[in-house]
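The chain below stands alone and is given in structure tokens; this is the form predicted alone.
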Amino acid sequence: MKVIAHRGYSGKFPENTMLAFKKAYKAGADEIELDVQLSKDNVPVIIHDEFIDRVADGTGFVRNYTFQELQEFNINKKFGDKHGFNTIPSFEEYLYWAKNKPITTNVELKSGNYYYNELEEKVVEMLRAYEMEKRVMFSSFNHVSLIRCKELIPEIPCGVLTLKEGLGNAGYFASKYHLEYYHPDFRGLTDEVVQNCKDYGIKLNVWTVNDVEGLQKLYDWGCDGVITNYPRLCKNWLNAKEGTETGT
């Protein structure tokens, strides 16, 4: 089971900031989960929430500030002055990074409360440009936007986000449309869902996990991967599980 770090290792770091992605890469995750959206002068950046308020020392819509201008606020406010100056990352500068790190990328499309003008083809034009086709993948609540990246680059698979209440017949779903994953919420997430997702040939990646009970269930259904913000415990537990399993 893969473990994907949320936003980084956004449990102990300011979530979205190259130090978090740093963090979740010495802590051995296996693959970012990240979230892009454009700014006003159409910058894909790295931000989770349209607004700056819940993460930074300022307020409003992403989309009204441009990207030298959004480098002036600070992404610490869970953590006080604990972490420094951390600035909102363009996707260009987390690609220059992992460029050369063997870590996989999960790029969540944010096109779900606001559907930015070809996000999804500037997202697509900046991964060829850095040859990262291969180490990605897209995700989104916007299913409409994985349809498009299918369209635009049918080689990276994509994973259908839903919250709690999750999609019936997801996996139908997903297969339908050749997305080859289906995310939902933990929470939300059965015996029967599991089921049929694998009845489908989909794959599961769930979000978020942080705790050792929900670890256990997700190893015991077969899941692929576990969305979490603790990937340090995360990749722990499942050493020590894999490890007690195969006698080593």
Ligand code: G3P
Contents of the next structure:
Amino acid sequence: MKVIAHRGYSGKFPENTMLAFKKAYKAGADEIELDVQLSKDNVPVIIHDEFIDRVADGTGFVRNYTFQELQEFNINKKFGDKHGFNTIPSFEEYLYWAKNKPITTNVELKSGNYYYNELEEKVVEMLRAYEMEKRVMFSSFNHVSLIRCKELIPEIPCGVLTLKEGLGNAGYFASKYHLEYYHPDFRGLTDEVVQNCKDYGIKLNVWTVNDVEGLQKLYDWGCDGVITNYPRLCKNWLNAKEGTETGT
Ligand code: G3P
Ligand code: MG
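Condition change, the form predicted alone to the form predicted in complex with SN-glycerol-3-phosphate (G3P):
The next block holds the full complex; its first chain is the one shown before.
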């Protein structure tokens, strides 16, 4: 089971910052999940919300600031000054860092609350420029964005994100649109949903699981990935588990 660091190592470091990504990598995460939006000057930037208020020392919509203006803000709402000054990374900065590392990336297109002009196109363009097409997947709550990504670059796998309520017959939906993964909220996941995905050959990455009870459940279900704020905890648990299971 793959360990996917949710917004980087966000349990301990400011979410969606280069620091959180570097720490997730050091913690042994197999993959990093990050959220992409567009700045006023159409630069793909890594931040979860459409506005900066929840995480940064500022206020307003991401789309109302140029990338240079966004660099003035410190992502310090959760941890204060403990981790120094952390900026909103550009997607390009992330790709430059990730390019030669043995880690994959789950790029979540944040197009569910505000539909940015050409977010999918800009992201794909940048992935091509950095030759990262084979080392990423897409996910989104806006399934139209995934279908657009499939038109642009069919070889990149896509994950259908849903909230706790999930999507009935998700396995069929994903397979019908050639979307390889289902990414449900753990709180709504049941044996039936898992079976429905298996019936259609759809892989499962589940968010957000931060404790061993949840990990055990995903492991027993045979899920492909756990999306977690605590990648080290998950990695340690899995290493111990697989050591036990194989008798080493
Ligand atoms: O990929 C799982 C997770 O990131 C989805 O929710 O709101 O944290 O982006 P959110
Ligand atoms: Mg996300």
